[in-house]
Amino acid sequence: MHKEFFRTILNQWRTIFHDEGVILIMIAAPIIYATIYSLTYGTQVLRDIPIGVIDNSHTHLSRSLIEKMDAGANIYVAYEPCDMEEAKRLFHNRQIYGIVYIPSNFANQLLNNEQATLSLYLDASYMLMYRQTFQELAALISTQNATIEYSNLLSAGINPPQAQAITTPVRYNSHTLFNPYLGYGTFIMPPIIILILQQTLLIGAGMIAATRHKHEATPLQPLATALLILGKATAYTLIYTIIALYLINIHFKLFHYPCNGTALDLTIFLGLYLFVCSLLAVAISALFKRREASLMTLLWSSIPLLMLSGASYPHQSIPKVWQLISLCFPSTHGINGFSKIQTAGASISEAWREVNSLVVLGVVFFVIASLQSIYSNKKASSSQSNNKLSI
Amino acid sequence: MTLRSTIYSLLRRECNRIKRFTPYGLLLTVLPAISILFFATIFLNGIPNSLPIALLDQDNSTLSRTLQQMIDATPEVQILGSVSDLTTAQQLLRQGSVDAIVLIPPSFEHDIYTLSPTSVETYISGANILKNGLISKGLLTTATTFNAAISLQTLQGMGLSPQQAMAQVVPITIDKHTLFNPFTNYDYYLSPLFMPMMIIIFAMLATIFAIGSELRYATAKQWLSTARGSLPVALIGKLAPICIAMCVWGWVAFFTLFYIMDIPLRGSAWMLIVGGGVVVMAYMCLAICIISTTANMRLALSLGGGYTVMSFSLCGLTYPTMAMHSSIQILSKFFPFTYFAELVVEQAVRGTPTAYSLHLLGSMTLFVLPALCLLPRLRQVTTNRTFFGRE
């Protein structure tokens, strides 16, 4: 029986490595994709967004404010249009992504200890641009406010430490964990890589199954069926473990993605994830009668699956029905568990929820694969006897 | 036989093939319907709110509880019970049960009343930059309000009128105009491009399969003879069903977006409809190029599918193109979807005057040309038996 198991593994490997179509999907694609996407998001942070400032104040105060805006890391003052019409034209030409309007009475009001107003017109059609621009300007203005208040208090005769305490009674210190510069690649690449592993595995295994469909003598005994399923799944898992090891040990370091998980926890978790993906692949592979069918029917699901996993749009915010559906895919648990272990440095016991879900899914997929195998055997044997009759 | 009857028999032949090859049929019918339904409902709950955070109050005073209440009232976050020590809080963070920790230090209230420096520390996970942005914004706003309230009280205690105190604490106010997407809503921002993205994946795969299967199953001669030897006529008869199906799904998507989901359509609907047709044709023409040069359906599907799926990351909607490495910026120009994304942003979201967007239609149209140049090659592979039956 052990022999049977190992023979299945070797058979699968032989098939995979003799099939350039499968090699392209199962081995080249994960690495090529991971590399191109990493290069796309390699710069990590959006800086130097051009904005326009309409300065109707033309004073020392407004000039110094513009200089400070220009000095910010996220934005720079690309143009100083003379009116709103010109600013709009620059905006529609994609030369600027935000407009700051300084009114003519700006400096006067400040000097008279009255509130002055700055108008910001920010483009929210690109979320990231909006966020970077607004954060920069809001921080700048709040610093400016504190400075003005502080110097006013000093000139009213209050001593510096007290003036400081009145201006900012409570200092607000915000620390960003796991992704200190809020890099886009660090945020989106780990989920994408985990998803790519599942998708290429399903497509590749579907391609193999369609090729072998006709000339595979399937066993009838329950134990032999179980061994065949487990053997196939093990064969895929071992190949994918090597790919995953490359991605985590070399690719992640190369592109500076977070590496906070311990080797043991990662290996156990990814091994489990890949095994469950492989079982799913075996369970659904009978659906594909032609080699091209798996790619044509599965490729599209990558983007919806990424959204379902909660990797970008929070899982708790998606509608309940979709939340339930998302639980049926290994990628959802794989992405969340991996992000806990590798990004947040959790131990495997702290990711128990994902481990549990993956084990349950694995059992379900194994049962489906077994039932399917028994069913197709029956069909095959009955059609064989039919053939005999017809001959 | 007239041209009309030739095209009619080609169409009938193609419709039979669509019925016979299940994946081909799925690409034109069920899969686009599921995709549109998916992206119409996934962001139904709008902006994520009530993200779970942990709060560690080491002061337990009236003021610290006031701050706690203010934080809990912040729409973006929700305090998930208070924790008694930092270790527990950190564990919750690693497990993913909370996304941030707020720490109020001991003698918080005392320090504020005695004008001594004190601070509030927040630790926000950067693993998901979308959640991080929401939590940071919410907590910063609350902290600023809290500070301003105390500052105002102190200044009024020093004998300033409420207006004077306000002008002292907030000398410059921001009059913010969030253009085009005032609620910074995910629906408004992502859905108008996710749906077309799915449609171009289907258009690409269906086109490659439609032509590639004639080679793979060695029926190209029959196809050309149905077209009475004319390759352009044969292509029209073959691709018309795909093109029509994709355009119809595109209209369904636009109707869903702008009528059912009520996403504001600020620009020209005609520009979007024409642009949608052009982008579908651009990807179909690229599909012709890929299948003509490879003359291998399986390889063409892998390459074409891989290329199309990358379109979304490179189009710059989520991570702006201007932030990408210059080589990737150039690469993104070779994807029609990049221009289509700009068109949708300008014509659906921003309401840019039509004249500013016309060049985008032009750029997309250019992707039709390579296919025309490759027609001789396509004739060669469809008439030469050596290209038939490749796996």
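Keep in mind it's a predicted model, so treat the numbers as computed, not measured. Numbering follows the first chain given and starts at 1. Whichever C-alpha set is largest while still superposing within 1.5 Å between the two forms counts as the rigid core. First, how it differs from the form predicted alone.
A displacement of less than 2 angstroms separates the C-alpha positions of Gln115 between the two forms, with the rigid core held in common.
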The other form holds:
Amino acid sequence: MHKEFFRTILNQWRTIFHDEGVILIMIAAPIIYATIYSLTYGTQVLRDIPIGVIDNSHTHLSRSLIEKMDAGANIYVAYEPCDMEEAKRLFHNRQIYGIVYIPSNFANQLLNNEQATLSLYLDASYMLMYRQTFQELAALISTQNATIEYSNLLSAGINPPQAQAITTPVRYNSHTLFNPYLGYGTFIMPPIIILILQQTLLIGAGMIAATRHKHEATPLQPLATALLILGKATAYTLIYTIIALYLINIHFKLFHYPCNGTALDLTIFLGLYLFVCSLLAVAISALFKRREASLMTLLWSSIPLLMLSGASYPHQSIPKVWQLISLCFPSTHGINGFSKIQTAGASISEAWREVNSLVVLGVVFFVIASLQSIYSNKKASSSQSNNKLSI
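Since the structure above is the form predicted in complex with its partner chain, I would like to see how the form predicted alone looks, so please show that one next.
For this one, just the chain is written down, with no partner chains and no other molecules.
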């Protein structure tokens, strides 16, 4: 029986490497998509966001504040509108993404030790843009407050160390783990790559199955059926393991994505994940009677699966029904487990929940594929018998 197993693997490889469409989907597409997405998110962090500042104070203090805003790492003062109407026009034309309003009594209030107020109007329709702008302005204003208070304390005769302790009573050391530059590409690309591996595998397997539907199936014994399913899944897994190793060892390093997991843990986890995806591919491939059907059916599901995985939105905040539905797909467990191992540096034992879930899904997909294969072969045998009787 082992000969049948290896023959199935070789036949599957022969089919893949003699089909240009399948080669494009299963081998070229994962690398091409990963490269395109990585280049798109290559800047990692939004920089040079334009804002407008309305300066009604026209004093040294207000000009100093504007200069500090313009020198920020993420924002710059693109315009200084004369009034709010002009600022609104620039804002609605997307020439600026934030407005800072400095009132006419700004400097007088500060000089009289009164509390001054700045008005910030920020575009929250684009969350990343809003976050960068707000954080930059909030940090700048906080620093400005501490500087003014420090100067006032020195003027009151307090020595510098005491003034420093009063203005900054608590200092903190921040350690940003796993994504030190807060890059969007570093955050989103590992989940996207894991999803790309699943989706292209499913589409390619559907194309192969649709091509073979024109050949009549032959009755199989249960053991032969199991070997056939395992052989197909192994053939897909071996090809995709090579692609995955390329992405981790070369692609991730080219684009400076975190590589904190050990090679052994990653290989074991990805091997399991890809094998379960392959079993799913074998189980659902019989649904596609035409080659293009798998592409049209599965392509649209990529974005919903990414959202359900918890990669782009916290999984615990997703409605319970959709949380349960998401557990039926290997990508959910694959993305979470891969993020733990590759990004956070966890061991395979620390990702045991994802590993157990993948094992359970693998068994379920294997049973479904076996039942589907037995049903298809019984149907084919019945059809052959009817044809003989009619003759």
